[in-house]
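Taking the form predicted on its own, here's one chain by itself in structure tokens.
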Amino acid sequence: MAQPDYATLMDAALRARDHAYVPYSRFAVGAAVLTANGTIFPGSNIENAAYPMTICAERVALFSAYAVGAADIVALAVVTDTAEVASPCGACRQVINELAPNAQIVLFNLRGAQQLTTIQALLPHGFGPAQLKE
């Protein structure tokens, strides 16, 4: 495949970011998926008033795209609102690592500054399903 255009996909998780729903945290995260034959599926982070329902960006859009049967993701963008770019959390790396061990992950924020990483330096030595073959 040839180089994913990260700047359609970041577009896209700007947009996504717009329709984050955070009225506690006022944190809008947003993301985007590309997929091996071209589509972006967009996310952006829900909250709950009960917290523990609260479900990130990332997932919401890997989830997506896997919800449609998708499941070749070639990359994710992340954009946030923060000094430096934000890394995703524990639980979206956990599902990074499954869901998209292959993407390449471009973190960026609204002043400009990206970084573009794996999962594999994000979350080394992950958990997966291999782990549980015997």
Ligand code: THU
Given for the second form:
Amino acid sequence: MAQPDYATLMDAALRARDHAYVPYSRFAVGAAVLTANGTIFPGSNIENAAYPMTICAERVALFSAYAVGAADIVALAVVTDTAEVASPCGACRQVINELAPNAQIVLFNLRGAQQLTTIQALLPHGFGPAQLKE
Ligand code: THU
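For comparison with the form predicted on its own, would you give the structure of this protein in the form predicted together with this ligand?
First the chain shown before, then all remaining chains and molecules of the complex.
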């Protein structure tokens, strides 16, 4: 496949960030995943008064794609308003490892910083489907 359309994907992540529900942390995160056929699924973090029920933007985007059978994810973009680009939390890394192991991951902020990475770099030696095989 050709190089993913990162600009469009990043724009979707930016727009998703506007819909973050973050009354507790005030830390808005936007994410978007791109599938092989060019479909984009956005996600934002959605918090809860029972704090642990909060879900990160990355997982909302990934679960939205899988919920309609869109499993061939080629790229994931994540945006925060931080000095440096923010990196997915441990829980999200585990989910990315499961649901988007081949994705190019673009981390960026509102100030123009950008980092391209992979789940292999973010979660080396991760536990995944292969380990369940006897
Ligand atoms: N958050 C994300 O959405 N993605 C991450 O990878 C890190 C953290 C959210 C969870 C919570 O709503 C807020 O950021 C502060 O932790």
